[in-house]
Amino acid sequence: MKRVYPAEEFCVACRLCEVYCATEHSQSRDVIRAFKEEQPPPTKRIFLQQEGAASLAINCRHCDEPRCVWACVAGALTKDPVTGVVNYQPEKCIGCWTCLVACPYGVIVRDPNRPKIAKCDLCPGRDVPVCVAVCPNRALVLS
């Protein structure tokens, strides 16, 4: 199973991963339209953590034993046994937020646009998630 890992030593806190993640999950998939025209604005699924000079981007780890899946009372989160991806089905989500509490990385968040969650989906339909593809310093690695 491939996952996105941060390489802290290369991150310069440019936040391009956040911008393009939100753009990828927007209606238009256009970076200008997504932030200037779309209402509500798109939701990012990767988050930059910064402490002084140190920074790194974090997203869903698609854990081997995902606590969020176990905590999801509605069955909206499932782990694909073949790919290992933790999938989210928003139509099943009841907005109880138990997955937010259960996630040890704090990368599942409330979607500010609806009473549901948002989490990394590894950009289905792409060979490489957009955050990895746009990182100018290769601070995000798919492996």
Given for the second form:
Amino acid sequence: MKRVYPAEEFCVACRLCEVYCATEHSQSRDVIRAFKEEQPPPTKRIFLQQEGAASLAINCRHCDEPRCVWACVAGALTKDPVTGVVNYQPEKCIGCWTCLVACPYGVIVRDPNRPKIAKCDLCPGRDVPVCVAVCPNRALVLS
Amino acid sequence: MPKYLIVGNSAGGIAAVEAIRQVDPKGSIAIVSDEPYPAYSRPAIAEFLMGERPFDERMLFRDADFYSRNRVETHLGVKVLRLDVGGRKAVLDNGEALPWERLLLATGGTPIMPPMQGLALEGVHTFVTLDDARRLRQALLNGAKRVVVVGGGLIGCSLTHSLLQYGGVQVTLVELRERILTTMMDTPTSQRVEARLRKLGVQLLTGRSVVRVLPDAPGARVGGVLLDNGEELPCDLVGMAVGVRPRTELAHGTPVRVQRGFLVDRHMETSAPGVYACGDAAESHDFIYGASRVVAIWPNAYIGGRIAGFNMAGDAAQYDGCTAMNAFSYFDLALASGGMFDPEAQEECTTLSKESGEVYRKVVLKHNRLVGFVLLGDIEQSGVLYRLMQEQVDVSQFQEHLVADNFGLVKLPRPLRQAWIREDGRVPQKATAPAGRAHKAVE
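Structure of the form predicted in complex with the partner chain, given the form predicted alone:
Then the entire complex follows, led off by the chain already shown.
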């Protein structure tokens, strides 16, 4: 399956991936309205990390061996046998945070707006996830 | 005749079905459980008790068509009375006998009931199953107002959390030890939770125990409890949450060896060939403590069941062990912990910790390896710590980063983080599938 890989040598920590990820998962899907008006504010599912000059943006790896799926006590996380996407059903999530301890990449977060998790869904309906599409430096690669 | 017989219909049993079907699409599978329901999320009984979630598909652990889709014959609401290991059959309480070629004992845990008078009174409940939650909910809707919760572990806290959602319910939490949540928290984090409980109006009695449940005046129902200091607390309900013990009775009179739980090898096979075990009923190799222990947590049950399933179906998968992996989400506090987070002095560990406002971080190091951690308030990177621990990475060059506010992959040495990212989530050890069984999606 295709995943989003960070190419850290090209990342300049501009955070456009975070901005557009949050917008994509907002109510309006409009960047200005999402950030200026929406309540609750939108939640990003990709995370820019920085250490000195090094930076990278990372999101769900949609693991071949998904520890979060194995750990999920609610059956809210499942691995799609055809597409390989690690799917998330928020209506089943009980916000127990077990998947956060299981995820070796630290890319599942508590949704700040409700007692449930948030994670990358690879932007269903788009050919290319929005983080990859908006990155000005090709520091995020779908392959 | 079922080729695969699974006793237990929760995390371990379901994981085994999923693994078996990855290897063997045809071999017949049967599941027996004394609970009459399709597999459900056990921790979600807390939301059921709060009235936030009915028992519908949102509470089911897998889709409603899971059993038919995987061609699993179900025997639900039926108990296995005994095993005939030599004759390879299980005798059920409905008179049937089910034969097997491979058997999985995923029987889970059973609540510990300390011997005391009054446990048979109406109004004494455990909080492990959906039926427990149903009975408690009914009692609360009938007007029960004063509840004593016995045991300040995860289940006791979960029950307390749910009870606090009912207006006017007074909760007293009694914990034998000097602090609550000892199996998942160190002293500073336990104290944070205790302070929060008190703020929420819970009467917290630590270093105390309940020695007897007292009847009300007519004599059939709970009227109170008697504490070890002679004090009597009047109440309408008692929640017993002292702990669970492995449910291993089926091994009696069989060659299946049991210490605290079923003993299994790295393939999850017991001492009886063809008989496997996993989950809260079995012991696992704890790679931090270097010992065989019962690690009664859901992810370990699932992974153990998965490894058992692969082996039952003929693929030699190896389980390389586990260690504690805990998450806590009650009373608006978020905590994650793992491994040896509260080491004894003789372990000769060093500890790094950092506290700022609502956030507390602690890592425990031994011989330059991470062996335990506790995070409170900011838990998103706990899985990265768990993996460093699991892979016994030498962290001496970056150990101070482990408690940094912005800890994450980027804080790891570049070759390490890049290797992790490149491997596509086939984490190269501990409970990985046999070669070729990792999920590879269609391109």
